[in-house]
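Presented below, as structure tokens, is a lone chain in the form predicted on its own.
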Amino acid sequence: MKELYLKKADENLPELNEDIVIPDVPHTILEKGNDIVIDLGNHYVGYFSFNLGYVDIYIDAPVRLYVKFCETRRELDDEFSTYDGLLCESWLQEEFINIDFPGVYKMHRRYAARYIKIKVLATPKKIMLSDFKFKAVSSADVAQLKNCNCYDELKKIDSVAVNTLKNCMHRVFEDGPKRDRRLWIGDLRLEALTNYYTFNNLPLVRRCLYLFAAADTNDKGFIPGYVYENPNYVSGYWFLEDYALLFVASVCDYYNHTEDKDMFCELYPVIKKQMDAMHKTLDSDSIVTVLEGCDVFIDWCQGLEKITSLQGVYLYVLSKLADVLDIIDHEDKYVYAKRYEDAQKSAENMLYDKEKQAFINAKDNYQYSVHSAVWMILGGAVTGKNAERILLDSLNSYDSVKPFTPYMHHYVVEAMVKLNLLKEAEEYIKKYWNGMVELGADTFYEAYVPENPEFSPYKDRKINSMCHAWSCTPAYFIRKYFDNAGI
């Protein structure tokens, strides 16, 4: 099946769209020491080009130059020198480059930027730079955008988010253009939902599905988070269980949409290979557990207890799984609506505190966090007023663990939805991603604590991506529920 399922994923081969921006920036003579900025008026993704020109006589030596290409513009008075972050430094966009004569100089690796500083190391005399182009490159079809309707910071928050996905659209959904570039589960899911309300690029959808699907199981079962697929396949090796659920959840959001019950049932053995396999985690209460080799995301938050919340995503998505096998008339419709069942009831006597009236347990070391009452809340452990008096409790105790990253956030959103506190979502996606857009964000941030600018899950600020997959979803709750809806 790998080699089938990798055979459609090429097939699905998306071809990139080009814009060539050219910024507004005249010819400028330069010396050793002399550096300029340039502006390209937004972020993009692509490959940067300039024309090298001497002034009255030749240049008789290379010209060095350093070139550092910056998301933000915070990020031009970086000195990357000093990164001491957990990640590799080659991330960090910058190059020191030789031109030995003058003329059209391309830079052959793709960048994400939108400011970009040119420094002159070294040049034996004046010289000129000139004509800076940038190719943009994704495989959005800008043409295929719908239009969104919107009003107030919505529609600014909504063209955000859609240049945030954009950006992210290559070869596959990436996680983030500047670092990593690599198609991890949670991204590819958030990232595939926003895309159905914006550009809707199915085939992209099916290539990242079909490579995940042909992705090497570990020795329980389950499929990597993330995979590598340029220049060549390769499965990842860090397993988290909840993406491996997500998986899942993603496939069924593709029938949801597209009515393919074909691709549907071809996933589908790969689809019950994670549900048993998470199926067999659960313990004598029949509580999920995170068998040795295998971890759990939910959220960057350090110290945060995810048994609650991975019991959460599993009765998330086996509700969405359940749904999906009734409507098709699946043969194994009823062996997942009984394990739903099942696990609703565990969560329901091992996980809430009827005294306390919260989802604090035993199984997470008695944490109190918005985290297990999101995802209690959309795996239905808990519904109505309760479940609405449980998330606005969590959200403003001063005691709760809250979210880091927009990935979380999404899913509070979500929970609110579901609640059907419509006017709280809004209210809570304006408060926080507006948040971005006010520190002048032309695309949304991976991690972004309003109260701690300079965190970072990789312990130097200077290494996080500011354009990440998993913050382009304002675009897709803006336009299925507030579009128009003058709410």
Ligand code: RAM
Given for the second form:
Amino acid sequence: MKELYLKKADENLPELNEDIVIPDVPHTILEKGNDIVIDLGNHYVGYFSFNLGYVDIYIDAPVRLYVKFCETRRELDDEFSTYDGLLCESWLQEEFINIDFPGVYKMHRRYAARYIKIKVLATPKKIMLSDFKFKAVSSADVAQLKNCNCYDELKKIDSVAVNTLKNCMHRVFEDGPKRDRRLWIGDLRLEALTNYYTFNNLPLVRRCLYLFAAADTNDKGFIPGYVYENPNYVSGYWFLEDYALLFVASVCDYYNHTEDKDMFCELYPVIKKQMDAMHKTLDSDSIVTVLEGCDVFIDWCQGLEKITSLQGVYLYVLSKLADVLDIIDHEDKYVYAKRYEDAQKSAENMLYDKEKQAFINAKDNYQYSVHSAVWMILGGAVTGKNAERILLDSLNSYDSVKPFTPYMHHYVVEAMVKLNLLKEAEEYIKKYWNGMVELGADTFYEAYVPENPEFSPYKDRKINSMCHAWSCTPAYFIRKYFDNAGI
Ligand code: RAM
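Mind pulling up the form predicted together with this ligand next to the form predicted on its own we just looked at?
Following is the full complex, with the preceding chain placed first.
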């Protein structure tokens, strides 16, 4: 099957659309120690070139330049040499280049940037830099984008969200064009959902689903959380149980959007394998566990206890799958419907504290979190007015652990929408995502904690991705629920 899935993934490799961006910079005469900043006017992903010329006298030695690509204005002043984070510093977008001759110089690597800083490190004579060009690339076809008919802050939030998604769409749905430039399941799911309401690039979704279907499972049967595909296919090494489940959700979403039963059935063996692997993690209380060699993501908060959330993800996916199987009248439809019922009962019995009226339990060391509440609601372990109260209590409490990433904030909004709290969902989007807009964001960030602008999951903010796919979902919510809704 692996070969077949890879072949299908190849057949769906998208074309990249190009857009030449010419920033408004006059001819610039520079000497050693001078620098200039080029503003592209928006965040783009692509290739940079310029012309190096001499002034009066020919340059009789190579010219050495430092070129730094910045996703945000703030990065222009960041000192990369003091970087002290957990990920490799080579993700920082800076180059030291030596140019031998005058003429057009094309930088061959792809960058994600709005601002480009060029500093002259060495030159024997004055130089002139001109003809700056940025060839922006994306597999999103902007001609497909429908107008968004909402108003005020929502319109701006939508356009930043759409830009975020566009700049993450390339050979695959990347998580971020600066970092990791890779296909991850959690990101893919949210990108694909937003894509259905914006660019609707279906081959790209198909390609990504096939790439995961082709992945090597671990000894428990789980597919990895990410895969590499360029220049060659390499299966990933980090096995996240929630991401494996969300692969199933992504296939169900694809079916719901396209009714492509053939593709669903083609991927069904992988779906079944993930669901059976998850079923095997259940403990004697019928609650999910995290097996050796596996992990769970949920969010980037330190110290977050994740069992209740993981049970919620399991329920959420079981219910989505049971629905699709029911629609296509699949022979396994009762299997998953039954598993759903059982897992829902055990969530009620083992994870909910009736006295505290919250999802606080021994499995999660009595930690109180928004994450548990949200995922229990999305999983249907609690419904109606009680669910509404649980959600709002957890958000308003001083003691609860709160979401750290736009990824988790997405699921908070989804829970609100599920409970028909549309006004609250709209306010939540305005409050959280608009905070980034007010900081001047052209694209939404990987991590954003309003009360802690320095936060990084990797210990140093400089490595954070400032255009990160999982934060693009306001465009999904706005276009699906608020556009023309007159809210
Ligand atoms: C980070 C990336 C990616 C995410 C994983 C879990 O490496 O931000 O988007 O899916 O974590």
